[in-house]
Amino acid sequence: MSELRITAVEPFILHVPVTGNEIADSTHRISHWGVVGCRIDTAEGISGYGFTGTHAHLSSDQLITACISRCYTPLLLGQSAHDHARLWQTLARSPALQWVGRAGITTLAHAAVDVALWDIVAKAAQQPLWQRLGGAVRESVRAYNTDIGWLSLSDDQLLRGAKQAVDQGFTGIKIKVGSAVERDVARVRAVRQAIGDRVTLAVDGNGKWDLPSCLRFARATADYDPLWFEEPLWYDDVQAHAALAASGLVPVALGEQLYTTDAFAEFMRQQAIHWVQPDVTRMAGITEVLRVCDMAGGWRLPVAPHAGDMSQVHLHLSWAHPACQVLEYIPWIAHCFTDPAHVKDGHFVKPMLPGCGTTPTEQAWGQYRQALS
């Protein structure tokens, strides 16, 4: 077996355009997504490539891939690739980045690196990760869009989009809500009538109510049969989650915002969370992800990975891991990869190629890469 020796790591960010000129949820307005990342070189020619996501505010990239090359690659150069589970402790526990870290910019930097280093491992040993964390366990990974549910868009636009979605063969699709509380259920009511019963519906807050007004849209939405709601309230707020959960109106759904294993799993002692959706970009990889994904499995709590194609990753972990049930389609960065995730019939391909489905096309390469400082 090769030793894999690190020899380099060159951070690097791509701004890539969203669908259309941009796009709104209830928080935010962006018109690109970041990828922010790193190459690993080792001894051997083989690169892995990871990365982090953001909404392509070039300063605070910035941070990150300065995390990364001041922080990080003192403690990576003339390492294995194949000890990355000490290595990510070496990175989580280094005690002068848990003094300024532990979440954050630290996080998503380091998010980068472990991805990066599972790619080299995987295309060493010539497999496609989810083969590497163990094959298939399932026979295919349905696909739920999101794409089409922006509250930037029209009430027109939304149903167009969302027959649209059923007609490609879409069995799944997710809508935005955080605007005022009236308005949201008249279109999850028009969404649910357009796309019929069999379909499931999930909505996401983003964050934005507080309980009041959570415990109102559900109870004016239940009727409608909603997959879960995502990120009702404020990301880190456990007891009013809690209570929501409580009121047995409707399931919920979290995670994107979470950087700990801790946090989850003080959301599932409290009894807060009903769908987990752990991210590989903003947790600390793929190393702490598993993590989750085991912890609520022994909850027997299915879990629902954040942003399936803007990862890349979490369609292998799709395909390895069984707690995982269903998986986000939004197909911003897709093409800017050599193995894309691609959906057929409602369902994601199952990826071929050896590594994590994160290394770049030269021509993404060349159009989106920013400089670094």
Ligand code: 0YR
Given for the second form:
Amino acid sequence: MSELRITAVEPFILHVPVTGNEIADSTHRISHWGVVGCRIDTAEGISGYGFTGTHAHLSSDQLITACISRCYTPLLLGQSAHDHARLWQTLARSPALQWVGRAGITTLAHAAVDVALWDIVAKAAQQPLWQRLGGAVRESVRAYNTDIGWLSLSDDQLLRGAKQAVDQGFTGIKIKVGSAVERDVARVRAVRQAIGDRVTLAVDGNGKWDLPSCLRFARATADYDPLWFEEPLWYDDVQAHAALAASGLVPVALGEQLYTTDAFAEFMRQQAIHWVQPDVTRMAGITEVLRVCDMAGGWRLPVAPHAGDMSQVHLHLSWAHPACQVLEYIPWIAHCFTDPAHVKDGHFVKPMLPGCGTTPTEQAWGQYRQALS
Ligand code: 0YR
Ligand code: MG
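Swap state to the form predicted in complex with this ligand from the form predicted on its own:
Okay, now the whole complex, with that chain kicking things off.
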């Protein structure tokens, strides 16, 4: 077996435009998706790529790449990528960072490194990640379309997009809420009428409302059968989520803003979560998200990974992990990769190239790259 000695870590920042130049949810308005991470080279000539997902603010993106180059790279050079689980622990417990950054930018940077290491070992084994994880456990991975549901779309645009997605074969969509309760109830009603009752319809509040608003909204939309109410409340407020979950009005989904297994564990213990939505780009990579998927399986909770990676990596997890039920589709960055996530007839096509699906094309590398300082 080759050693896969790490010889270099090369950080990168790509800023890729979103659909229609700008989108908004209840808390963010963005024009680009940030693909921020690193290439890790080995003595054998195999390189791995990993990245986190950001809202493309260069100032903070540069903090992530600085964290990779200044804090993590010295811990990686000369090590073997085969030891990725040990290296995960080394990075998570690094003396320089544990005290100042157990979550946040450090975790996003760690995510990029962890994914790049998995990419290397999967490429060295000449296997797509799902195979490396033990093989496909399902016949298909159902996609749901988020890109038709932005809060910045007019009611007309929203209905047109929803119908178009269904015509294209999507069996699930998600729309953003978190503006005014009445307006959002009306949009949910109109979308449900437009798509019929065979398509799953999820709603996503991106953490905007308080508990009374959420309860009012959930009561008013119960008849339209939402698959889940995502990030209804402030991300860290376990008690309020538990109260909404206990109301029995709507299944609660969350996780895209959680950094650690412990955070998920607390939501599960308090019965504050029905749909588990970890993200390899916010948690410390594949290594940590696998723990959450396993834990969700233990609680008999379904996983619907959040698409911070725009489903380049989660696609592999979704094929290989029994707890994964459905996967988010947002197409913004797919064209940037040699093995783009692709949906056909409402289902993701199984990726077949070795690795994690994180290798950028030369064109994307040239076109979207930003300065590191
Ligand atoms: C835009 N998906 C989400 C985007 C999206 C956010 O702010 O980052 O809406 O990640 O909530 O479920
Ligand atoms: Mg969301």
